[in-house]
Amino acid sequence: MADKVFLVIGAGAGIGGHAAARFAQGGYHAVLARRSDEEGLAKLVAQIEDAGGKASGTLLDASADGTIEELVERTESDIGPIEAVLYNLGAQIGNRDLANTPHRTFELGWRLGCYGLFRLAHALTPRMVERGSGTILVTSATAAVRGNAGQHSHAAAMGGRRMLCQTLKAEFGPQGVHVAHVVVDGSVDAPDTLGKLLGDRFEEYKASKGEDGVIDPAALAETYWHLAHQPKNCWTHEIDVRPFSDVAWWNDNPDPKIRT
C-alpha cells in the first residue's frame, strides 16, 4: 500500500523540518525539499528515521520552471498520495530601499513567495479534488498584512501569497481541499533563516526576548498538525501566531534588529 505523504517545500532546520518530523510521527511519509545544503537535508531525514518515522529528501530550486511540478508527479508516482503539503518558502531578500531593489531581485521574491505556491496548487489540486480531500498549509509572515519601508519585494510577495490562499480556499474548499494560511507574526528559533540573517547576534537576540519570547518551531508544528486534521465543519483558513510577550502586528513598531 502506498504511503500517505506530507510534502514540505522549504524544509530547513526550523519550521519545515519540525513540521516534517511531526507529521512523520503521526504516520505520514515526510518528503522534505529544500534548495541547498544536502548534508543538512540528510541530517533531517536521518533524525526522522531514527525516531521511527518515514522520510526522504530532495534538493529543489523552486524558482526554476517545472521543478515543483516534477516533484509532485514523482512523489505521487513513487511514494504515495500527497495528503498534506506545507509551502514554507521564504521570500525575504533583506531590507532594501526601492532604489536598491533591482527588477530581477523583486521578481525573485515574487517567484518564491507567490508564483511557486500558484504552481504547486496548479499541480496538486486536481489530484486532491479527485480524491475529495487534502490540505494545503502555507507559512506566511507579518509582511502579508503590513508593508514596511525597505520591504517592497517581501511585502508584495507575501501580500500576493495571502490573496492567492484566499482564492484557492474559495475555489477548492467546497471541493474538499483545506487551504490554511498561517501568519507567523514573530521571530522563530530557526537557524537556517533568522540564524543566518543575524549571524553571531542570533543567540544574543533570542536572549533579549526572554524565556518563551521566540517561537519554538516544534510548537508551531503542532499548529500545522492541528490544522491538517480539523473536521470539515470547523476549518480554519487563517491563523496568526506569536510569542505571548509580543504585541500583534497591527500594534507593533518594527524592531530595528529584524524586520519581518
Second form
There are 4 protein chains.
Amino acid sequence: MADKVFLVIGAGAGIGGHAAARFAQGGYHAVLARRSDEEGLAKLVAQIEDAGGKASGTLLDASADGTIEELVERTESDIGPIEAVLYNLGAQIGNRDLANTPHRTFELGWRLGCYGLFRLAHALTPRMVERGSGTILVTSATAAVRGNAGQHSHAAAMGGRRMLCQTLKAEFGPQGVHVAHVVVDGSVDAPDTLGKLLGDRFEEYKASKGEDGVIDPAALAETYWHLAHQPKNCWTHEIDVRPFSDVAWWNDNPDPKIRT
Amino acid sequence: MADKVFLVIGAGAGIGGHAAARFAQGGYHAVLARRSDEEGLAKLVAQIEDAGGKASGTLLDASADGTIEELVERTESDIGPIEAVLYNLGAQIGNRDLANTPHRTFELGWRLGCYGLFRLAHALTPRMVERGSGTILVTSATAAVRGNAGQHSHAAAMGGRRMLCQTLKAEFGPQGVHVAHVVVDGSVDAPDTLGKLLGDRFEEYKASKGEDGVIDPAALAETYWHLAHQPKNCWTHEIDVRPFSDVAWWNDNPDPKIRT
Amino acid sequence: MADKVFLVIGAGAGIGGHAAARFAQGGYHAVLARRSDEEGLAKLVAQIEDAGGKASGTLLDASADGTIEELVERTESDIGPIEAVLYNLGAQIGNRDLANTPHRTFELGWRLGCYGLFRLAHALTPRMVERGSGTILVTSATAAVRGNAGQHSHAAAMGGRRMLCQTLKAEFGPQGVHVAHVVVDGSVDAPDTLGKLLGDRFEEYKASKGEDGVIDPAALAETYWHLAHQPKNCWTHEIDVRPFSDVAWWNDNPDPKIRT
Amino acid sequence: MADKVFLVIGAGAGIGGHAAARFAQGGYHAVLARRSDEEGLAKLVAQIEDAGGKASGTLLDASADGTIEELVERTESDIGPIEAVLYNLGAQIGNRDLANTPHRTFELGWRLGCYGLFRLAHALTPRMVERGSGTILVTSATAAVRGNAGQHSHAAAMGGRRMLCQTLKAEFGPQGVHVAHVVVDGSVDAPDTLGKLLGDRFEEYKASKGEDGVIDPAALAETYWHLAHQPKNCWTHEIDVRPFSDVAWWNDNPDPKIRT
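Now that the form predicted on its own has been shown, please provide the structure of the form predicted in complex with a further copy of the same chain.
First the chain shown before, then all remaining chains and molecules of the complex.
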C-alpha cells in the first residue's frame, strides 16, 4: 500500500529539513527536494531514516518549467499521494537598491517566490480535490505584507505569493484543500540560508540574540504539523511566528542592524 | 504544591468550556469564570472532573471594577500561578444601526471587549513578568479587523482590543509573556452564545452549513493549546480560524455577481 | 440664509486651526471647538476673519456627556447646517508602560479617541442623512493600525476609532455621508500638541528633520478639503500622509528617537 | 524650453484618458500610451488639444522588453522631463478557476501588472532622482490587498505590485519621488475596459448602480491631480476610492445573511 507523502520544496537543513523530519516522525514519507548539495540532502534523508522514518531526496531546479510538475507526478506514482506539501522556497537576496536589482534578478525572484507555487498548485490541486483532502503550507516572510527598502525583488515576489495563497484558499478550501500562509517574522537557525548569508558571523549573530532569540526550525515544524492536522471545521489560513524577544514587523524597530 | 492554573474569563459551553477541558486534560487546574448560569458552570466543572481533571468555577461580572482583579488574586493565592489565561468575553449584540445603539450599549461593549482585557493585563502581567512566563490568549472576531454595517459597538470594542493585544505583546513579549490574538472568522458550535442568539433556528442553521461547516470548539481548543505551548523562540501573535467551507472575511461573500 | 458650517472638534493652532482656515477660505463658516486656551482660540478666529472668512470659537470639554451633542444642536440652530466636520481629538499621552497607565487614563483615552466620535455621529448623522449629504473627517494615527510599545491607551482608543469609522461608513455612506479616516504618519508642525509635548526641544526637533521634514498643517488642510469635495461617485475612506523623508510605519525604522 | 510631461501608460478612454486630460489642463504635456486602437488614441489626443492642452499619443506593447524604456527615453529627449507618470495597466481577465488559468496567462498578468512597473521605475527613477522630484501614480485594485476566488493571475500580479510600490516609496521617497498606490474599489465608467468586458450589458449595468453608482474617471483624475501636487511634507502613499453606494471590499457583500 502506498505511503502518504509530505513533500518539501526547498528542503535545506533549516525549516524544510526539520519539517520533513517532523512529518516523517508522524508517519508520512517525507520527500525532500532542493536545488543543490546532494551530500547535504543525503544527510537529511539519512537522519530521518535513522530516526525510524521514511524519506527520499531529490535535486530540483524549481525555477525551470516542468520540474515541479514532474516531481509531483513521479512522487505520486512511485511513493504515494501527497497529503501535505510545504512550499519553502525563498527569494531573499539581501538588500539591494533598484539600480542593483537587475531585471533577471527580479524575474527570478518571481519565478521562485510566486510562479513556482502557482505551478505546484496547478499540478497538485486536481489530485487533492479528487481525494477531497490535502494541505499546502507556505513559508512566507514579512516581505509579503510590507515592502522594506532594498527588497524590490523579494517583496514583489512575496506579495504576489500571499495574494495567490488567498485565491487558492478561496477556490480550493471548500474542496477540502487547506492552504496556510505562515509569516516567519524573525531569524531562523538555518545553516543553509541565513548561515550562508552571514558566514563567519552566523554564530556571533545568534549569540547576540540571546537564548531563544532565533527561531528553532524544529519548533516551527511543530506549528506546521499542527496546521496540517487542524480539523476541517477549524482551519487557519494566516499565522505569524517570531522569537519572543523580537519586535514585530509593524512596530518601531529599535535598531535593525542585520535582519535577514 | 500549587497547581498551575488555566483561567478562562467567559467560560460558556462553547469555546471557553472546551478550552478549559483541554488544558485540564493537559495538567492545568482550570478556573472557569462566567457571568451567570451557576448550574451550567457546575456542569462544566463536573465534566472536567469526571474526565480526571481539576477545575473550579466562579461567577463573575467582568464589567464591574475590581472583579477580574479580585479573581486573579484569589486564584493565585488559593489555587496556584495562572500560567495561561483565555480572555473569551465577546461583545457581539447582533446588527443594530447607530440609532439603535444606545450610548450605554456602546460603553458596555468597550467595557467587556476592551477594558476588561486591559484590567486583566494590569492585574496579571506583574505576576507573569516576575515568573518570566505566561500566556494570554484572546478570542477575537473579524470585527477586530474590519467594521461591518450594524457593528458599531462590537467593532469599536474589538478594534481597540486588537491594538491592545499588540501593545501588550510589544511590552510583555520580551519579558516572557506570550500574547496571542485569535480571529475566529466563522460560526462556532456554542450553545451559550450563538445557540441563544439563534434559539430554535440553531440546529437548522448548523445543518445548513453541512458537515464541518461550523467550528467545533474542541478543535479550536487544540489550537489554543498549541499556541500556549509554542517554545519562546517561535511565538504566534496573530492567527485566524474558520471552517473549510466558509468564505474568508476579506473575500466577496455569497453572491459577488459582477464586480470589475 | 444660514451658512454652511465646517465644525472642528479639537481646534488647536495645528491641524484643526489650519483646516478651519482652509474651509473658511472656501466659503464655510468655521466653528472651532477646543478644550481650553480661550485666548488662543480667539486668535484663530480672528485670523480667519482677518482673511475675510467667517468663524466662531467655543470651548468644549469633549469628554463630558452632552457637550458635543449640545454643540451640534447649537451650531445648527444658530449658524447653519454642519456640512463637514473634522474630528481632530487625539489621545496621545506619550509612551507609558502598562504599570504607568492608570485605569482612568485608559478610559479617558477611549472617551476622547473613540466614544466622542460615536457621540458626534449619534448627534450629527440624523441631520446629515436627512439632508442626504455631509462629510465626517477623522484625523487618525498609526496607532489605529498597529500598537507600539507604551501606547496601550492611545492604540486601544485609535484602533476602536478606526473600526468605528468603518461601521459608520458602512451604514451612512449609502445615505450620502462621506466618512474619511486619515492616518497621519509623521510629526506635524503643531504648536499646541507636539510643541507642548517637546517644549524647548520643538524647534531643534523640527530643524533635525530638515526642510519639509515635518507635516505642514496647511498642506494637510488641502488634503482634507480635497476629501470633503470628492464627488459622490469617487469617495476615499482611508488615506495616509507623511513627510517625503519619513520611513513609513510598516517599514524597519532606522532610528526612532523621538517619534510623537 | 521643454514641456513638463505627464505620461500615462495604459491610456484608454477611462481612467488613463481622463487623467491625461486633467494634467494637460493643468499645464502638462500629456503623453498617452496604449497597446492598440490608434483611432481611439488619436481621438483622446485631439480632445485634449481641442481643449487647449498639449498631448501626444503612442502605441506601446508594454509587455515587451525595451518598450517602456524606449518610451521614457524618447519622451524625455523629444518632449521634456516626465514630472509625473500614471501606471494604469490592468491585468484583470475576469474570474477563472485555476484549471482555466494557463501558465502563460499567469505570467502575462505578472508582466503587465508588476514587472512593467518595475521596468518603468528602472528607466525613470534615475532621472527623477537627479531632478530631485517626480510622481509615480499607480492605479490599483482590491486584488492588491485580498485575493478573491478566480483571481489567481490578477491578485498575484497586483499583490506584487503593491509591495513594489512600497519598496519604491521606501527607496525613492527620501530622494524626492512621490509614489502613490490607489486602490480603485468599484466599477469605473471606462468604455475601453469594463465597457468591453460587459459589452451590451454595460449601460444596463451602470443604470442598475444608480446615480453616482459608478466611478466617473474625471472625478478620479482630480484625486490623481491632488496626489501629484501634495507638498513634499505631506505625501500620501496609499488611498482608496469607491462610489458612495458601494460596499467596501472588507465588508460583507450583498447578502450577509446570518453571520455570528
